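What follows is one chain in structure tokens, specifically the form predicted on its own.
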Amino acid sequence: MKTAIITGGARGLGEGMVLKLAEMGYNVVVNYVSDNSKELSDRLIERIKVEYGVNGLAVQADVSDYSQCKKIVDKAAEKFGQQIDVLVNNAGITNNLSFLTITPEQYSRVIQVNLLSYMHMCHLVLPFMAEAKQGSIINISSIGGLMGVSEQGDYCASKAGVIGLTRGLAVEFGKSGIRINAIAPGMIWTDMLRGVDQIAVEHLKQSIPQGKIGDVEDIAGAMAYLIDASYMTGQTVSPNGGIVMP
């Protein structure tokens, strides 16, 4: 059985993007960092062994650190084998603040958990795959990656950063027999989304071609499409109702 590595899975859409590769046939490895989120994690990998037959580990580190990235692997390794078939690069944060008023500590985190964090996973993977001559990395960006969002300049640089990074290790890796893509979502109904001020949201909404949000289905569905997609790596696919096109 394969076996995949997602970072952020334990809720919106890692939890979304965990439960399409359990109903794909891959263990899961499944990353989260806050001890919230370890009841949350451990209900999914439950979940998944109940509906899909699949087998999960939840690791409870801080991809920021690189040596808490190693723990995530070697755990991995040691459960599952030495054969890592996807991995998906999912955690991320935001500020949401001015750039006169942001901290140095602040976007410096950003860039850590958003960019070095995915740096961090593959580096530590990507000699498993090539080994293996096989496999299939994604990784989550966001339309913040491709346009400009006020009040988000730390989050903008670090998810075009990640195209950067996608595109960069896609030339290397590509006759290796690896494939790396990036999804950068629109925006998409998750609980972060339903939580902040719904007549803004309203407002949000209005400007989407398609005059709706996204589901974190659409995401998962992306995903899945990437990894099975043989001859599509270095691409940037981006499920956002039409409010960027790239």
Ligand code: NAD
Contents of the next structure:
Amino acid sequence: MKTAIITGGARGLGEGMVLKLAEMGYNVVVNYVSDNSKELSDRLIERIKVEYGVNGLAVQADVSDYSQCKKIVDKAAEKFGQQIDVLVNNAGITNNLSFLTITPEQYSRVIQVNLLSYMHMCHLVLPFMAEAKQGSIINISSIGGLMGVSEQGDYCASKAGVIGLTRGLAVEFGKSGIRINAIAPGMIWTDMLRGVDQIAVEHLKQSIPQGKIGDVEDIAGAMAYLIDASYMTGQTVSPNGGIVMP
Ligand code: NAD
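Please move on to the form predicted together with ligand NAD, as the form predicted on its own is already shown.
Below is the whole assembly, all chains and molecules, this chain first.
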């Protein structure tokens, strides 16, 4: 049976992608960070067992820390074996603070969680994939990685970095049978979007050519496509309603 690991998988886009991975027949290792998310992860794992007959494993870890990322990968290999077929780097945070008020600690944290964690997880999982000569990595970027967004300079930098990481690794590992792609979601209804200024969200909605906010399923569908798209690597797919046309 195939194995997938997803970071920050308990809720939002992560939850949608866990359900899609289960539907695709993967056993899923669901990383979560807070106690609050433990209950969500446990419920999700119960659900994928009942609905799709696959197994899950919840692993608590702050993915900004390399040793905690190693714990996720070690536990995945212990439970499901040495073959890790899919890695989805999804954990992310945002500050929404002016660069005049943000502190170095706050913007450093965004880079650690949104970019360095992706590097840590790729660094730990790629040896397994290289050994198996196959694998697919999906890095969740953002339209913020493709365009400028006010009061999100740190977030935009982290998400543009994810696209650079994706391209570099795709070139290095293309001949090893490993494909690395990114998804740059536009505005999607999750807690992250509910947490930002709703007047700004409404304003932005008007500027989306399709005139609507996306759903979690739009991103889960893009992930499923990229996992199966055997001639796609180093690409950034952006389900965004037309707000950016890179
Ligand atoms: P969310 O806040 O619901 O989910 C983020 C997840 O990351 C949560 O489960 C959270 O616990 C986890 N996380 C945060 N810090 C972590 C850490 N240190 N270690 C482990 N897990 C951690 O938001 P979401 O919208 O589901 O976001 C998922 C991803 O999609 C993020 O990378 C986000 O930047 C990206 N994204 C979201 C949107 C959107 O409109 N919702 C748009 C573009 C990109």
